[in-house]
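The chain that follows stands alone, in the form predicted on its own, written as structure tokens.
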Amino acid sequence: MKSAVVYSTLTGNTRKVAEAVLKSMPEGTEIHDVASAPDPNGYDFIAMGFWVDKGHPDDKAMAYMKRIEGKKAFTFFTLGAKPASAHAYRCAYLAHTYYGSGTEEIGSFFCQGAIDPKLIEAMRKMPAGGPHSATPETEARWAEAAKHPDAADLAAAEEAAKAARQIALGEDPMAAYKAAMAKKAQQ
């Protein structure tokens, strides 16, 4: 199964996650920034990463995702919101809808990531009371987002991508765990 990791990044967050995802892929898997990514038709499995822009994949990633047709895909993304937020889950829920026809999203991973400092400065200038204006709560969220993706996020991304690829190959991602538990039960 020929695989590729394709990503779009603004601040470098999604690139870090893409590099972690690459670690779970077989030797020879290519990694490409979406701006220079080859035609997706040359691959069977594509790990597609993007940064969230107004609740959707950024424009470059979205355009590439539409070109991915009839493939198996693993989706990963970074966003400034908390990963357990309704906004993050909405983005994860909608992600598969951006792929071209016949593409099967096998799995996904998302985590918080640092927000572009220019965007934070623009939000700080917004009138009070708006949905994106600066408040003590948003300032705290922005500060927390700046700490991500961290080592735990990257390890989780690698594991999620590994499981998705195993499923795409028709393997049981729980096989090693089940074997270990069976061996333990025999002892």
Ligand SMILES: Cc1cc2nc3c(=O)[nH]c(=O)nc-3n(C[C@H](O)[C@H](O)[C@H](O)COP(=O)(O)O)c2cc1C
Given for the second form:
Amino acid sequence: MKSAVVYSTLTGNTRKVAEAVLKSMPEGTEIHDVASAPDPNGYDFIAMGFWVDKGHPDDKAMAYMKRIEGKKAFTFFTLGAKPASAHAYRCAYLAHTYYGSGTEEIGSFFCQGAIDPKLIEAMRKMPAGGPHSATPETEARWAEAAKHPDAADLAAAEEAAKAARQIALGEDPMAAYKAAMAKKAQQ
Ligand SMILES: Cc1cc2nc3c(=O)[nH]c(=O)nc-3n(C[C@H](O)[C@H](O)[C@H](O)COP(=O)(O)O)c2cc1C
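May I ask for the structure of the form predicted together with the ligand now, the form predicted on its own having been displayed?
What follows is the whole complex; the chain from before opens it.
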């Protein structure tokens, strides 16, 4: 199963996650910035990463995802919102709809990513009361986002991508655990 990691990034957060995802792949797996990624037809399994731009995958990622047809895919993304938010779950829920026909999304991973300080400055200048204007809550969320992706996010991304690839290969990600439990039961 020929695999590749393809990612789109503006400020580097999604690249960090892509590099963690790569660690779960066999030696020699290709990693490409979406701007120079080869035709997706050359792969069977693609780990596809994007940053959330106004509630959707960024434009470059979206254009590439549309070209991924009849493959197995693992989606990962970073966003400014909290991972346990309706906004994040909506992004995760919709992600599969951006792939080309016949592509099966095996799983996904998402975490917060530091928001571009220029965008934060612009939001701080917005009139009070708007959906993106600064409040103590949004300031706290931006400060939390600034710490991500952290080491725990990267380890979780690697684990999630590993499980998705095993499923794509028809392997059981629980096999080692089941074997250990069966051995224990015999003792
Ligand atoms: C123009 C712009 C739009 C954004 N839109 C959203 C959004 O709709 N929801 C969200 O949670 N984060 C949003 N973000 C935050 C980014 O998704 C987040 O910081 C991400 O980690 C950036 O990834 P990158 O470093 O790989 O470019 C936006 C950031 C920018 C610059």
